[in-house]
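For reference, the chain that follows is the form predicted alone, supplied as structure tokens.
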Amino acid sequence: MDKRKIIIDTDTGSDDAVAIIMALREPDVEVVAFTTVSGNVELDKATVNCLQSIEYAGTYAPPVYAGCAKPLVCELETADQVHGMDGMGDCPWLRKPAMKVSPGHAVDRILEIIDEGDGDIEILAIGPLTNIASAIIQRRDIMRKVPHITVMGGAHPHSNPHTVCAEFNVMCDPEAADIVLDSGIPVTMVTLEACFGDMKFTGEELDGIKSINELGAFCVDCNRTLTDMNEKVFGRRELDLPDPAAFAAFIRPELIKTSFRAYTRVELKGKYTRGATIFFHEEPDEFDDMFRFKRHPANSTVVTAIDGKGFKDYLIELIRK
């Protein structure tokens, strides 16, 4: 079977990192290029991280583009507070990088990777979407051949350190969030939800996966921030994995348990919701004929829940390789 070849857009923060090592380890992707997007932390420091997780991959190196350094419209916040001050649990005795970052605008190397491609080359979104909105600004004809987005980002209403009902992704830049799924090219959205429940790793899981080996260490440290928030709020030390888990969705769709098809948009203008993900179901309910509500076709698939065991199983998998 031939690879899948992908640019994987990421604000590197420590789940990003997690992500990055899967891609790298998965023998069925070929990731083309990395571009580096502000937004879990700033810039600068999301490209460094990007290049101190290859390198602890231990595989292949790709280039890195560095991006967007804030959104498109609002000002860009971001989430130390899960990530860290670097954005990689701040441990000191992690390695750094002696890769260096590639020349040109992330906006426009995917503009020419795409249009130099033969329409395979798919992309993995797992942070802010500024630089894949800044590409469809520019050429909306080039980014048509992309033949599919997968983006971690979107949720039902809840609440998060941030706003009670948008999640983080979508939030940090909302206009871009909605240029994308009213772009034309098919969405997959992996949720906050779909991170949760048995999909989160136990401390005990955790101390399991540090002691394999170097890189097993690595992903776990680098998230210490995140699980030591957690057993300060909620008393028990966990870790749930956002970008990790959609990029299994990505390279594993049978690990999908549970879906829909929606219409999807953006809230852009709500004081309280703003940056909420509205999903209109495909679906026709009795109240259409009554309301003559007009359905849109849908723009994308929804990914609510996965197998939480399917997935740890295989992140363990892509360690040990």
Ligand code: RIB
The other form holds:
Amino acid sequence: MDKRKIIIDTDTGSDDAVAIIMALREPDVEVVAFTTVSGNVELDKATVNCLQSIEYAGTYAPPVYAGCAKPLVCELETADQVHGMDGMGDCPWLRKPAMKVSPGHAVDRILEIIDEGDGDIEILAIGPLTNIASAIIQRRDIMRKVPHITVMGGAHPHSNPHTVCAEFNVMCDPEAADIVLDSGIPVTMVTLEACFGDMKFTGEELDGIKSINELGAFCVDCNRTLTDMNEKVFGRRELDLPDPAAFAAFIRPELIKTSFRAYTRVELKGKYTRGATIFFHEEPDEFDDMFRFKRHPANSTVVTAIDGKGFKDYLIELIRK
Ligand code: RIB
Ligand code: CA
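Given the form predicted alone above, what does the protein look like in the form predicted together with alpha-D-ribofuranose (RIB)?
Let's see the whole complex now, leading with the same chain.
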């Protein structure tokens, strides 16, 4: 089988780090480039964290291009209470990266790579969609060559610590997310609820991963701010990994348990609902007469559940390799 080629766009915080490691250790994937964006942490930190994760992965080193430092319209809101001040759990024992960022702005590099490719380079977006939307704004014609974008983003009923009805990546840059959804590029959205339930690692499972090898310890340690926060909030050590879940849904679609097709857009104006993802479920044409709002063809596949055991086994397999 040919390897699937991807650009990974990341606001590297601690769960992005695990997704980066998975992607670089998955033999069926070739990461063509990483592009960084502000979100979980400021751009400079995201870029350093991305370089650090590549070095820990210990396989190959695609170029890393830094992109947008601010959302398209609103001010940046980071999530240090979830990822730590440095985005990686503030662990002084973790090795700093020797690798350097590559020259050029991420948006320019995305456009060059897609333009020079054969229409087979996909995108995995695990941060706010600022870089991808900026590329679409600049050269929609080039971005039309992207066959598919997998996004960690969106939520059905779930909230995040910043707002009651939105998932962080979409909330952080709602205008960008809406531009991507409205671009005509097919999108798969791995929602927050797909990352919960039996997708969460228990304290015991985390100890098991930590004991595998240095890489396992890195994956657990860099997520310690969230693990500690969960212990305070829920009374038990546990960890959800949204970005690794999105990577798993991308390369192992057989792990997806439930999904639906929808015309998805983002609420941009609501006082309380800004950043909420609105899903118009695809219905058979015969129901057309029933609807009193304008209906549009589906622009996305929305993933709402993933096989937790299959996901965990897959992550452990990649860490052991
Ligand atoms: O909403 C989940 C958050 O954790 C997002 O920022 C996602 O990218 C992950 O880092
Ligand atoms: Ca992320």
